[in-house]
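Here we start with a single chain on its own, the form predicted on its own, put down as structure tokens.
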Amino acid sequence: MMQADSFLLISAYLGAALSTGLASISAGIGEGYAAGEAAKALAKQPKSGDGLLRTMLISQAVTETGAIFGLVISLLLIFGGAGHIAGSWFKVGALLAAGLSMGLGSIGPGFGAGYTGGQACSVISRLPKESNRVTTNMLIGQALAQTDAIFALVVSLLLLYSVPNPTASTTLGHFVVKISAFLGASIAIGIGTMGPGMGIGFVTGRASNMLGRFPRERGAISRTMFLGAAVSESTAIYALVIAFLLIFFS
């Protein structure tokens, strides 16, 4: 019969796959889509070839945010002996839902990054002379969309690092118990920024569409942006609460 250090290599594999394969999903997409904003804006503005290009690239490389943080996790659950030394039953849940976590937690935040700095390409197409303002502003929505990503790896490296050791009284039922709260801490956490990671990305791209328009309204919309992004932040707080009482309160 296989023992839980059997199970362990299997929870770690299965944690990478899922790390780094559902991490890149919308980190794919989300670059895609920026690119194709960029290759549209490029056509009506073929001066501005560098600006976009610039702006492109750097959304771009924010976008991928959550897919590295997932090939980081994915790197640590095969390469960092967690699923390689003797361990329980409470670590093979564990290893499973770290990689859970960082693969769904990274969704929301890859397409909200994308579609911001896709909306800020178009931009540029129809004001050049704000491409710096616009690109920061981008840069901007991006990170506060990316937050979600560092919840869900603050709450990966925690079920990587700080599981605790079963004592000799630990009943099967507290097994399945502990495991089942590590799973629902990656669930709560990963499918809980999927909506505020779209979210910012909706505000702030749509703030930066209309600072191409109205200019002269950059601080109203950029109030706006912020406290519509504070707002649809506070869910990915209750999921990151929620997730911090599941790992070590249950």
The other form holds:
Amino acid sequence: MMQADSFLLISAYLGAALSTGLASISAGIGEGYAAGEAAKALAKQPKSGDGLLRTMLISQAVTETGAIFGLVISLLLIFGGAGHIAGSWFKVGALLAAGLSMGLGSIGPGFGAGYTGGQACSVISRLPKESNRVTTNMLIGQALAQTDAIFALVVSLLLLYSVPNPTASTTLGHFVVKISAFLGASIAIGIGTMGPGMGIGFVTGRASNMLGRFPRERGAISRTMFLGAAVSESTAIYALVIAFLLIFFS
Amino acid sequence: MDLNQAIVKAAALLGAGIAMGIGALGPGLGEGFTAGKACEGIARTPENAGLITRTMLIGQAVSESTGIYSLVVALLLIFTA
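Form predicted together with its partner chain, following the form predicted on its own:
Next comes the full complex, and the chain you just saw is listed first.
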């Protein structure tokens, strides 16, 4: 059988590239959307400058989270992922899967959080006196959208640090099964959080926008926002369950 | 483990991941869109809040069904294949 050691590094570096590369796609686009909406709003209402700038920066900081998770996993893969465990084919699959999971898993939340930030900036310029309430709602909404990136981070860390060591009776067949299971888990959680991440972002973005326009209905709006976001989250939780099953019971 | 059996098992597990992953995309997006529009509707016509929430939940339940199909298929692939 081929030596796993040399493949470990290949897998770690490939995983590192996928993790940050994919995770940055939507953070960039989302933050750009927020900045664009803020610029548009400023052109209409130059007086709302300070509050608008603050909300834009806060929203971009939260949108960035997913990309930072991707960066953390990349650094772990480059500097520590392959180093401290002797070569095993389990680890070869797990390192690639960890990078893929984090990279794909950040895409949806990034779009969602960016959309929410943009919607909040756009409504603040119309009604600057609702600025605080809208910003609070925006932060809650972005946090809801980012939970999906946290699911992906959990799966990535499990793949990095809880891989079994091969025993004397481990055959090539076991390796093939386990590597596929790890890749399957990363695809499940990575793509599975894309839809919920974007969906929750849409709910919270529209809710922030409406909260600014119709402040009197804020109770009903937040209630519907939480209910809708929770239902939208359900499929991400199914994906998390399947990923756990694939990692631990295969 | 026999290599032939292992390859079948491996394909089933990878398939479970793909099924659940892509299967969760649509419902997540669709339910989010529904709820976003419901928030808009409730803000504009708060007197219809009950009706709008009910319609939103029914629509989301229908949209969820394909997510549940994916979950069932993924579980079947993990435990029976």
